[in-house]
Structure formats: structure tokens, C-alpha cells
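The chain below stands alone and is given as C-alpha cells, in the form predicted on its own.
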Amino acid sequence: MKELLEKLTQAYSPSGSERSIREIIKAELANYETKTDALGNLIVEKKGNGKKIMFSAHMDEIGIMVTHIDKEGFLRFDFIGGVGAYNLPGERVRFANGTLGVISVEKLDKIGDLKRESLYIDIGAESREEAEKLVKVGDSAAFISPFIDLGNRVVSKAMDNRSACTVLVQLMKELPETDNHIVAVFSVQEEVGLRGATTAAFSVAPDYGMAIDVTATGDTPKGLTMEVGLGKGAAIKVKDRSIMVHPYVKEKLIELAEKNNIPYQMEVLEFGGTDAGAIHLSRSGVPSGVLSIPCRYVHSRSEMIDYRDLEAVLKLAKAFAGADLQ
């Protein structure tokens, strides 16, 4: 899966514009039959006269765009997603026509006074006018990272969420004939609220959902205080800020790992979300799990994952999908 994650990782897709990331994931299916939503979503199903399982991986990464060009051809920019101000200064950028350009910062007294208005895109240009015959306001960009093998773990950007986008196009592939009915959702704006997943799980219309998603660790210095860390296993979710995981999917979970010596480990935390949130309250309600990949520096330019964590987490959705669910 190594190539796949790396293709996929490397890829421009900011939410709002996933056209390039879905063509890619949708090659890669050739042999199924799939389908783009209204919103841009890809639908893709398995069918099976069983439980209508909704796997969800959010095709989208975090990104910036553009808000104003000035008179001398700098960019100014608002976030796309959980995006931090604090280590972007030297940061590049990829635009989706391919101009490129660098982060930069003005000239402050105290590095406490960063913020995102203290920021600017200089992408080579001499004046407004030059500036626009390459860049437009609302003009979207996406990180610049490239693909690090070191050996058991990996680091690019995107890892949030390509790695599960891997898992998912892997599952779809290796998937044997199952009772169950499987429907793969690589959704759509999923940084900016779960949009993708809300109006694609009301399609849709499962027994059960299921989110694949990274996860934080608590495995670096002075680090989160959390059980999570890379090379422990796949991780099974018991709540974030947008889900109380269903007790029986959680214990399902559990059982399968325990059943086929799947590595897994428990995680509980206290931020963030994932497509599982807007699953779960679809129509009058879904019962929904998260399996999560840990991920070190989530949502930088370098997140780093454990590919024996993602093979886990890989195991454990291809035995959640074939099991015998109440």
C-alpha cells in the first residue's frame, strides 16, 4: 500500500476543491461501479443482502485561500481547516494550476504576536497585476510535503486523511464476497464540518457507519496525555468531541481484534471529530464506530503514521465488514 499512500498523500485536494484526489481514488476502482454525489462525494458499494455498512474516509486536507492581493503582488489568506499559525513562516504552497509560492511573515517585535493576519503568500510576482494572471481571490492552495519513507513509519502531508482513503481503497479491492452490503463514502469537506458525510450518509441510509480517520498520539515529549501511540495498533474510538461511539459497535470491534490477533488499542479523545459524528445522527440515527490510524503532528506539513498501525486498521475494517452483526 506504500505507493498508493505515497500517490495518494501527494495529491492537491483542499476542502472545497476534491476533484483531483476523486479522480485519482476512482482509477484506482476501475472495476467497480461508483458515483459522485451532488455535494462530491464518491459512492462506491458492494452489495450484499446483509447489514448496509457506510465505511467513511474524507478525501479532503487542510489548506489556505487566497482573501486579497496587494499593490505589490503578495497574498494575504484566511485557513481552510484546523490550520496553525505558528509553524507556517518558510511553509510552500501549491495552487491548483500549479503556481507555487512561500510563507512569510512580517516583521514582528515578539514572536507572541504571530497570528494569521501577520502572514503572506509571496509566489514571485512583481505587482497586483502580475499576481493575478497566476492567482485569484478565493483561490485555494494546498501544503507542499514531501513523501518520507523511514522504513516501518512514514511522513508527508495530507496523512489527515489519505492514510484512511489508502485503507479504504485497499478494503474495496480485498474485500471477498460478504453477506453485508458495503458502501465506501470517500467524502468531501470533512475539515470544515463533516459536510460531506452528513448529506452522504442520508443517501445512503446504513445499518451501521463506520469512519476511518487518523488519531492524535500521546507518544512524544511532553506530549498529549493520552494511551495512543504509533506502532501500538489499530485504534478503536470510544468518543471524540463530535460522537459517543455505540457501545455495541465498540465492543464488536474489540471482539474481532481479539478473534484474528488484530494489534489494537483504545482511544479516548478529547478534541476534535470525524464523518462518524454526522453519521451517527443521520435520519433517526446510525449505529456508528471510528477505526482510527495514530498519527503524530496532526495537521502539519510532516504527520508522521505507522504503516503496521495502518495494516491493523485495514485488518480489523476487512472483519468488521464481513461479520454477523445483530
Partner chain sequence: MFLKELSEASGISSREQEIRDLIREYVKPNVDEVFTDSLGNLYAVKGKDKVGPKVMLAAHMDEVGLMITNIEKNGLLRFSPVGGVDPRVLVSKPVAIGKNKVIGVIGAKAIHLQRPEERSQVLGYDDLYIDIGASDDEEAKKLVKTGDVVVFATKFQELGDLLLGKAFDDRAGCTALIELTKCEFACPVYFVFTVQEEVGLRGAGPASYRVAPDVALVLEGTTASDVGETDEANYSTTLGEGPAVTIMDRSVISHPGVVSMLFKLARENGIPLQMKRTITGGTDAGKISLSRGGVPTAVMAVPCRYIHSPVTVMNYNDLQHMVKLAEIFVQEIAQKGVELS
The other form holds:
Amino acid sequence: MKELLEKLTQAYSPSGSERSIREIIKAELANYETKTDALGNLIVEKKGNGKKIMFSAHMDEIGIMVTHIDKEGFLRFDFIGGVGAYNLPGERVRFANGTLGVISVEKLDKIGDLKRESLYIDIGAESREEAEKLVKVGDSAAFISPFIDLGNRVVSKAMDNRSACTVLVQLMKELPETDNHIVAVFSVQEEVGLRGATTAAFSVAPDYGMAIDVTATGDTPKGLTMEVGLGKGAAIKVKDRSIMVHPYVKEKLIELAEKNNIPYQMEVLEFGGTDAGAIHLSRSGVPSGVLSIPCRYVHSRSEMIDYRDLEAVLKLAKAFAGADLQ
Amino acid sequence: MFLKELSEASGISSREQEIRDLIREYVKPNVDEVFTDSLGNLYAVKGKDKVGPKVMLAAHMDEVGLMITNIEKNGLLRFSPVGGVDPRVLVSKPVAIGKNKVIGVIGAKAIHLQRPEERSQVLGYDDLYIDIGASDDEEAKKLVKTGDVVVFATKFQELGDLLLGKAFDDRAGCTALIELTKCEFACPVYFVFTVQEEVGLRGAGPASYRVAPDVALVLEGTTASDVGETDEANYSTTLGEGPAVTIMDRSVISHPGVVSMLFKLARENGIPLQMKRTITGGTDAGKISLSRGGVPTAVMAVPCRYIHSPVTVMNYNDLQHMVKLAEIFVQEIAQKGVELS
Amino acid sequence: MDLAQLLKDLSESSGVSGYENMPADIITKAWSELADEVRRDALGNVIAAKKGKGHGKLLLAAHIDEIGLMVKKIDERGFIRFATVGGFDFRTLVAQEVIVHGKKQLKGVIGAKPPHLQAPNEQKKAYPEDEFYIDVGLTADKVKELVRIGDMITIERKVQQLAGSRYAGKSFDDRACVVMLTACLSRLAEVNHNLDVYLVATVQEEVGTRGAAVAAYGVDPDLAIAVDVCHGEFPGVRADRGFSLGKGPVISMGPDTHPKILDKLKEIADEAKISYQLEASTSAGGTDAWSIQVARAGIACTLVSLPLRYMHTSVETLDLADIKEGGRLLAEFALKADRQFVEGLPCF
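May I ask for the structure of the form predicted in complex with its partner chain now, the form predicted on its own having been displayed?
Zooming out: every chain and molecule, the one shown earlier first.
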């Protein structure tokens, strides 16, 4: 699964431009018939007569979009999703056509003056004309950052949320025997407002929803006040800004983890949201939960997860897929 | 085109009666069916039973403005904004209140009476009143009532090579939509004039749920800041360079297939078309694209300077180009369908 | 139906957004005696149907959830750190008694630094939000045994009867309006009304009017009235934002108000001599009406409010007379609004 994790995290696909990651996942699940909807969600189904469970892992990543090209060939840009300006100078980006660039910043009097408007991308072009041969206004780019393996801990860009995509691909490859009707949605545009999951949930009309996503941790020096930490198992979400997890789903996950000796921890997140936020409000309501992969440095180029947590999340996802639900 | 009439008509979000009645009269002769829904969205339908993709064209009727929230003892009126109105544009302006367009003014303390430091302080909604000339609340209540809506009292006029008026956002889009009802299309087309866009894209979602289109195009008036001290990087759009297509804003990522089709058709037909070069703001496309199982949607807009103020400025050619391109776009969809990739 | 008792029972029950079982059970029991059918949907909304003459389907919504706190971390000495569910003014939390809903209910207090230990002028600043904690008087081991991350915490407050028909307590926002719906239902049980009425005690309003969105989709009504609290007048509140206690319900005028329902409500109130107040509110949103109006292909909707002082504190204050008048207004509406009126709603 580590190879798959590396392959998926390294793929290019900011929100709205999910084609390449979609093709990679489609190839991984070539045994299934897959469907792509109007927004670009990839929908993979295993039919059954039991409860219909929609698993959702978003496949988009944060990135940038070019808004202006100046006379000297420098690019100005805005953010796609929750990107912080403060740690961008020196970072590198890649466009869909392979064009590379580096981000830098205008001369500042104080470091506190750093804001999005003072940043630009240098793609090595010497003029607007030369730049426009490679990039045009409206093009998106993703950050680049190699995958590094630190043993149990692994680091890359886009662990949010390709680590969850890895789990969901693996889940569909190793589905347990069950009557449940399993629908895996690799959703688009989560980072700009849970959009793909909104339309997918309407089409799928599931009995239960289960998002798989990363969550923040409280185990770093003078970090957040929260209990979640790397290596402590699958995180079962209780709440974030998008959802109060349905008590039945939450208790079911705890019960399954304990029964199957899967390490788990409880998660209370005071910001952020996941696809479950959209799924549970679809039509006349869908009891939904979230399986979280603890992740340090979320939305940086060096998102860190613990591989053992990933395995725990996969086990718990399998158990839920095969569970007898009311 | 009816841009003047539409611009001068009143229609604050959720109080769109006057503008809706006007549009209804204009579109009626051109379409098969006209109806409204429980929110007040106006639908004009053409070729309902034709085969081919169902196209939804949408523009919002509502405009930003104010609502009277209290009549004070001294006859002055308290108000709150409906939609995004920067209070700094209100000072020293005439306004029209309610169905009868009672005229009032928003005044300010005379400069002679101010301490120097007051001049750099913003006059906010807690500081501003409308004066309709009533000497007390009793007299005021004969002319206006709490809940009445207030529009800018701006007359439509020429401004050099450009046009000046209020509410080009989105009466420019409404004008384009009315023009398009005159065209003949080979597929079913739903022209939807939506309500309450300015208070949170409220009308478009239910409308799209009702129509369930295969593809949608939103026609708008959008920000242009090609002026004064603005750095070229922040122009967003430029007047006179054709309508602007939104790639992404806070509400939507326009469908890439629809966007590339628009650019291809513009190129083939010699119609100027620009990209919107900021990602701020939101439009009905946000709700339409997410209704039911998802709808491929894009936004095309006439660049407008000084949007959401009493003096909006636009270029008429941009509007004409938008109408032409939208027409060609629907014809192409009717023939070739929607490319999803 | 003893409305004062129901108000007390609902107010003193615990039901933070997403965990509304306790008040939901109370209201299910109360409504079962009066309605044709009571059910719960997938998210826990309590939906009671009271059939009338079939002139149209009216949804009445008031939310039963309350704002609350949630355990986010238990420190090495057993103090509980918490997250909020819904909008709290932290200044109202200082030195409050709370209930931690762990394996069993634990009494707790939110601590406050004594004046003797404070730096000069410290009292001039509010406590920083990240310095709040709950003390349940147990060792860390014992706390961890009884309390899990994600457990709910509610403010403990008994209802206080003030002068006349005024009451103070927690969660009157919006359970007082659930009582108003019940007052309406009691009246409907005695008459043959025009509209089929669906009363919904909605969940998860305080975290984004979520329950109402799915309830409206599920019930699919022709028209709807959301009932929620508005601000009671109080020194320092602008005249157009604060309403009198005891002068009747407030009928709202704003973007989520259908003009024909507004006019009908006023007409019916005048006929039945029900006193009411009018609010022009452009800051729409924040009530169930906001979600209901845009469900499916759009629902004709309006908002009726109950004046309430000190909203989102544990001493919210109201007048029971307003609840009764509001119930009467809603019942009269269900009685008199007819098919012709309902069919006219989409005609602008």
C-alpha cells in the first residue's frame, strides 16, 4: 500500500482539475465498472441487497490559479482552497502541462507584510510572450514535494487527501464478503467547499455516509489543544465545522474497533470540514461519520502521517463496510 | 435592448415585483410559457418538447439596496443593507423608497461642524439616516413604512463612450437573456430570471432543482477595476474587451468543457472574450452547478466598474458580444451536446 | 397541556446539537397525545402530522437543540478542556456549573481565578478563551475512566420564575418556540382546520440550520413557518433590533419572508385580535427559515419570532403570554388559510 500511497500523493490534481488523479485511480480499480459524473466525481460500485453505504475520499488537492502575467513574464496568482501565504516563498509548483515554476516574494519592509498579493511565480520566462506560450491566465498549478519515508512516518504533499484515496482504493480491492451495497466516491472540489460530495450524495442516495479524510493533531510542540496524535490509531470523528457525527455511526465505529482490536482515538476538531458535511444533509438526511487519518502540518508541502494509522483506518473501513447496520 | 428600463426599475432582493413584471412583459411574446415559483423566480420556456440537451440560461433580477427598519420619533428613517453595500457609497445620495418611490436623502454632519479627526472615520450604518422631509414620525408614517425597500435614485445615461446606471449587476445579464428569448433554438431552453442572488444565491438553487438542466450558463455583470491607481494585476476585467468568463470564484469552478467551448466559439466567430482575472465573489452558478446530481455550468459577464454603488459603468459593446456568443453557444449545444471532459 | 411545565421540562433537559434525544423524547411524548402521527427522521428531527381538510401542507419548525460544550482534551491533572458547539460568549461561562455527560453524569464547574491572585488591571480584560477548563473534582485516572473525548457538556440551570408570567432559563432558544408549536397543536386538536400541519422540532439549528434542511426536503410542504427567538428590548439594543416582552409574537419581514404569507398572518392576527410586532430584518440567515426556503424547488416561507432577552446565556428571559399568543396565531393560520391561498403562493 505504501507504493500506492506514493503514487497517489505525487499525482497532479488541484480542485477543478482532477483528471490525472482520476485516471490513475480508475486504472487501479480496472476490475470495476466506474462512472464519472458531471462534476468529475469518480463513482465505483459493488452492488448488494443490504444497506447502501457511500464512502467518500476527495481526490483534489490545494493549489494556485494564475490571475495575471506581467510584462516581464512573472505570474500573479490566487489560492485554490486553504493555502497560507506565509510559508510559500521558495516553494515550487507544477502546471498540468508539466511547466515548472518557483514562488518568490516582492521586497518587504517587514516579514509581517507578506500576503498573497506580494507573491509571484517565476517560470523562467523572460517576457509575457514567452510565458504565455507555457501558461495562460486561469491555469491551475499544484505544489511539488517528494515523498519521503521515515519508517513508520511518511511525508509528502497531498497526504490530504490521497492517503484516504489510498485507503479507499485498497478497501475496494479487499472488500469483505457482505450484502451491503458499497459505493466508493472519489470526490472532486472538496477543498473549495465539499462540492463534489454534494452532487455525488444526491445521485447515490445512500443509507449511510462515511468520509475518509485527514485530521489535525495536538502532538507537536506548543501545538493545538486536542487529543489526536500520530501512531495512536484510526481517529473516529465526533465533530468538526461541517458535521456533528451521527451518534449511531460513531458508536458503531467504536464497537467495531474494539471488537476487532483496531487501535482508535476520538477526534474533536474545532475547524475544517469533510465530505461527510455534505453527505449527511443530502435529500432527507443521511446518518454519516468520518474516519480520519491523523496528519501533522496539514496544507503544507510536508504533510506527515503514520503508516500504522493508515492501516488501522483501512481495517476499520473494512469492518464498517461489512457491518450489520440498523 | 431594454437596458435603460431594466436599470431604472427597482428590485431589491426578495422584493423583485417591479422588475419581474417588466421582464415578464418583454419576454411573453417570444416564448411558449412564462411562470413563477414560490420564491418569485421567473421562468420563460421555449421549445420544451424539443429533443436535445435542456439548457438553462440564468440572470438574477435582484439588486442590492436598503430596507427601512425603523421610523424614529423625529421622522428620520433607520435602515439596513440588503446585500453587500459599502456604507461609504451612501453618504450624500438621493434614494427612492417603497412602491411609490418616495424620495429621500442620506445626509451627513456638515464639514464645519466636524472635528478634524472625524473626517477620516467611516460613517457606518449606525450613523446614517434617510431624511424624507417629514417633521416627525407621524408624518413619515403617512409616506413610508417599516420594511419598505430603498433603491438608488440613479437615472440611466451615456457617459462618454460608456453607459452609466444603477444595478447593471445584473440587469445587463437580464437584458441579454431577454434578447436571447427572440432567438430560435433546436433544443429546449429555460430562461430563468432569479431572485435573491445578492443575499446568498438563494433563488438559483431551487430554480435549477425545478428545471434539472443538462447544462447551464449564467449571464452576469461583474467587477472591473481597470481604473486609477489599480495595479494591472488586479483589474479583474477590462471594459471594452468583450464579456468575461469566470474560471473560478468563491462559489464555482466553471465546467472546463463549457469554458473551452465558449473560447473556441468566440475565436471562430471573431467575438472578443476575456477571462475574469480574480477569483473573488460568487454567482448563481455556485448553486446551479451543485443542484441534484450536478450540472455543467459556466459564468459569462459584462465587466462593470463601481459595482454595488449608485453609479455603475459599462460598455454596451460588451453586452452585445455577450448576447451573440451566448446565442452561438446554445446553438452549438443543441447540435453537438455537452462535452463532459 | 401545561405549557409552563413543558417549558421547564424542555429547558432543563440536555440536548446539544446532534445529541437531542432527551428533549426529543419529551416532545415526542407531548405531541403523541395531540397529533395523528409522530416520527423521527434520519437525523433525529421530530415530525408530527396533524391532518386537516387537505387544503395544503404547512410545515411549522422550531429547533430543540441547544448550544453546548464538548470535551476535547483531558489534561494530566484531570481538568477538562472543551470545544464549543454553537455560538458562545465565553464571558458568560465564567464560574458556571455544568454537567459532563460521560459514562455517567458528572457535575463540574468552570473555574475562575480569585481576585487575590490576579495581576493589577486583569479584571479589565475578558478571560482568554484558551484558558477555560472544567473541574469535576476527580483525579485524572478517574476522569479518563468516566469521560471520553467527544462527550457533551451542558450548562446546568433550573428555570427561574420571575414576576408575572416571565421566566428565565437556558435553551429557551428555541425550545420556548417548540412550546409555542405545542400550544398551536393543542388548539388544532379541537378544530377542523384547513391545512394539513406538520410540526417539526428540528435538530442542529445552532450549528447551521441543518435539521430543517433535511426535514423540509422530507416533508416537502407547500408552505412553511419557522419559529425562532428574536432579541428582547434591553438597554443598549437599537430600537429596530429589540422587541417588547409581553406584546405578542414578532412577524418578520426580510428575504426569507414570502409577502403573501406575511400579509395573511397580519390579516389573521387583526381578525383574531392577536397582538403582534413587526421586524424588518435584512440580516437573514441564522434561523430554520433560511434552510427551508431553498429546499427542493423552493418553499414559500416566513419567520415568526418570540422576543427573548439575553440570548445564548443561561438566563434567557421571556414572557409566557407571548408563547400563548404565538400559538394562537399559528393555529388561526392553519385554520383559516385555504386552498386558494396556497395555490396563489407561486403566483407573483
